[in-house]
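First, one chain by itself: the form predicted on its own, in structure tokens.
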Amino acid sequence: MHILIIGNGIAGATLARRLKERGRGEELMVTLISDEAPYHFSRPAMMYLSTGQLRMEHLKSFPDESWDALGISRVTGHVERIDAEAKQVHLSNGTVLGADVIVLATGSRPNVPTGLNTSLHGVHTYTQMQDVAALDDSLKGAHHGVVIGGGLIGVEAAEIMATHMHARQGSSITSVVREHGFYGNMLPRFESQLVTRHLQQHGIGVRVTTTVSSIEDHDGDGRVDHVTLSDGTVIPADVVVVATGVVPRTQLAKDAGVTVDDGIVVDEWFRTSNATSFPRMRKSIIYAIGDCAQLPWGVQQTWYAGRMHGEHLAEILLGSDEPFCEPIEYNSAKFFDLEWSTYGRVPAESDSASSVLLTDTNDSRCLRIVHDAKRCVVGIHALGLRLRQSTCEQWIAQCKPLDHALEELRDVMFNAEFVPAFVGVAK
């Protein structure tokens, strides 16, 4: 059997390696295609490459020689179309590859607002490997940076700019955030404002509840020199990073006749809707995993979900009939040196009626426990604290009562011996 995987991010790479590690040796052929880089790299670590803390070799999750040792074929090229009926993938260089199974692990692309002139030199997105070198080039000698967007990529872009520009006299970095604070569409208001203050303490100017209406070039030399906000404010800018979110890459699937909604629609076995499916065998010609896939409960665009998708689909393709069940959501990030981790469901609208918020005395760190109508724990997250993942997931999986969580609070804190007294507040 030949399995062809389009995309070598964490979902595609995990699938390829798991198939060969657990498969039937030479009876199973695996080909991994990418037009971004000839090797798998850790995308969450791109920022540390841009800040000089890591080198390119540090971003490779697996030794180069391990791919050949496992017998995984790697192809660098752009896939133009998929012929599901003929079981073929056509590359832009004219190469045609046949396969018994085609897996779409095409990831996501930047969601750039319409109407902004992103073609000017100095204007960037930051999701692909080539963005690292392009941004680095624009930051040379730059004094004024603007980040559009207040999500995780926006925070990374602000930190990259700070690393390159803070020592330059007269420099400025401004983040323009549509919501009331950083990551305001994901974090409750208190936590969003905590993160906003933290970035301000690191020298980032923050403009909230506003948007960029235009990116402009007054000098006419093709390079950005300022942005104008929706309230009319003009901000100087030598370099701009547009970090307004990402959306699944679905065009290949759509062109192949596969059902697409927010993402590529799949069932619990990661099967798409292509007409050559075999329902009785739970087999399909085209599957989708990772950022591009839309499961019955939605799109899951995290590194951890991509890895789980790859692991589970490998078992399915090797003969398992077990469906993929909705996992307990998990994510983590750093806002400069402020750590964040989240488990389960912590909606942005969480308030004192649906959760308990615990903070230290100066509101610089916090922990929120979200509960349902029966006061069972459904989500936990923390800023500035390290939590025990196993304990958090156990409480959520076992529907532990809120009172139990509050009584056993120190059990969930990884660094409990260093944590000052926390107080519950209604925020």
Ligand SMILES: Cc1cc2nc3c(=O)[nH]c(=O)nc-3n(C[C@H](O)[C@H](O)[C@H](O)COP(=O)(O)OP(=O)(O)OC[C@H]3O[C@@H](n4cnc5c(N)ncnc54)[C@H](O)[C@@H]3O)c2cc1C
Given for the second form:
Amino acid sequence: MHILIIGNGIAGATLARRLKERGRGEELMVTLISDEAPYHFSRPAMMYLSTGQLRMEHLKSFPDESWDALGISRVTGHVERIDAEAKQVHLSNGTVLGADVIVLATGSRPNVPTGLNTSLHGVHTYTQMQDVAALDDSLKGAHHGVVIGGGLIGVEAAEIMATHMHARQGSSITSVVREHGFYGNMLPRFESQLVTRHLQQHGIGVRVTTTVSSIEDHDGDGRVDHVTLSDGTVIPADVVVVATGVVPRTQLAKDAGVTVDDGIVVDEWFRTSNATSFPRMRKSIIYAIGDCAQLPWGVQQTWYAGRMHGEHLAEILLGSDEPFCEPIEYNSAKFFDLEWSTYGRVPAESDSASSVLLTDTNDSRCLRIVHDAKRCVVGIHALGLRLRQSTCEQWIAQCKPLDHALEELRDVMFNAEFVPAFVGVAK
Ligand SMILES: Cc1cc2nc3c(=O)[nH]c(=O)nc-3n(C[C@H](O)[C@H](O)[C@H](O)COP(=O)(O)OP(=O)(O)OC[C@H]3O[C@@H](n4cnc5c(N)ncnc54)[C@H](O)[C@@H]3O)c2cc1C
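Mind sharing the form predicted in complex with the ligand? What's above is the form predicted on its own.
Full complex below, order starting with the chain above.
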């Protein structure tokens, strides 16, 4: 059997390795195609290349030689078209590859708002490896940076700019955020404002509840020199990063006649609509995993979900009949030096009726425990604290009562020495 995987991000790479580690050696051919990088790398760690804290070899989770050792064929090239009937993929260099199973692990692409002049020199997105060198080039000698968007990538872009520009006399970095604060569509208001204050303390000028209406080149040299906000404010800009979200990369699937909604529609066995040709066999020719896939409960655009998808699809392709069940959501990141982690369901609308918020005395760190109507824990959220992942997931999976969680706070805190300094303030 030949399994051809398009995309060597965490979803595709995990699938390829799992298949070969657990599969039937020679009988199973696995080909991994990428138009971005010959070897899998950690996308969440990409920013550390831009800040100079890591080098490319540090971003690779596996030694280069391990791919050949496992017998995984790697192809660098862009897939232009899938012919589902002929079970072939066509690359832009003319190569045609045949397969028994085709897995789409094509990830996400930037969601750039229409109407902004993003073709000017100095204007970037930041999702692909190629963006690292391009942004690095624009940051040389730049004094004024603007980030459009207050999500995870927006915070990272501001931090990258700060690393390069803060030492320069008269420099400015401005983040333009449509919501009331950073990550305002994901984080509850208190946490969003805490992150906003944290960025301000790191010298980032934050403009909230406003948008960029134009990106302009005043002197006609093709380089950006300012942006104008919707309230008419003009902000100087030598570099602009457009970080207004990402959307699943679905065009290949759409062109192949596979059903696409927000993402590539799949069932709990990661089968696309192509599976209708043999529905009772729980088999398909085309599957989709990772950021590009839309499961029955929605699109999950996190690194951790991509890894789980890859692991689970490997088992299915090796013969398992087990459906993939909705996992307890998990994500973590760092906003400058502020650690963030979230488990389960933590809606942006969480308030004192649906959650308990604990903060330290100067509101610089916090822990929120979200509960349902029966006061069972359904989500946990922390800023500036390290939590024990296994305990958080256990509390949520076992629907532990809120009172138990509050009594056992020490169990969840990674840095136990911090607990006595932690003043509980319900908000
Ligand atoms: C800057 C940044 C920071 C992030 N930080 C975090 C974080 O802290 N925590 C977290 O959980 N998530 C984070 N994410 C999101 C996380 O990286 C993604 O959820 C994850 O990488 C998705 O993995 P994937 O395998 O589905 O796709 P991807 O990693 O996007 O890989 C898809 C691959 O497919 C290739 N491809 C697509 N189309 C074709 C084609 N036609 N032909 C050939 N190759 C093709 C792409 O070029 C790419 O290499 C971050 C993302 C970015 C950009």
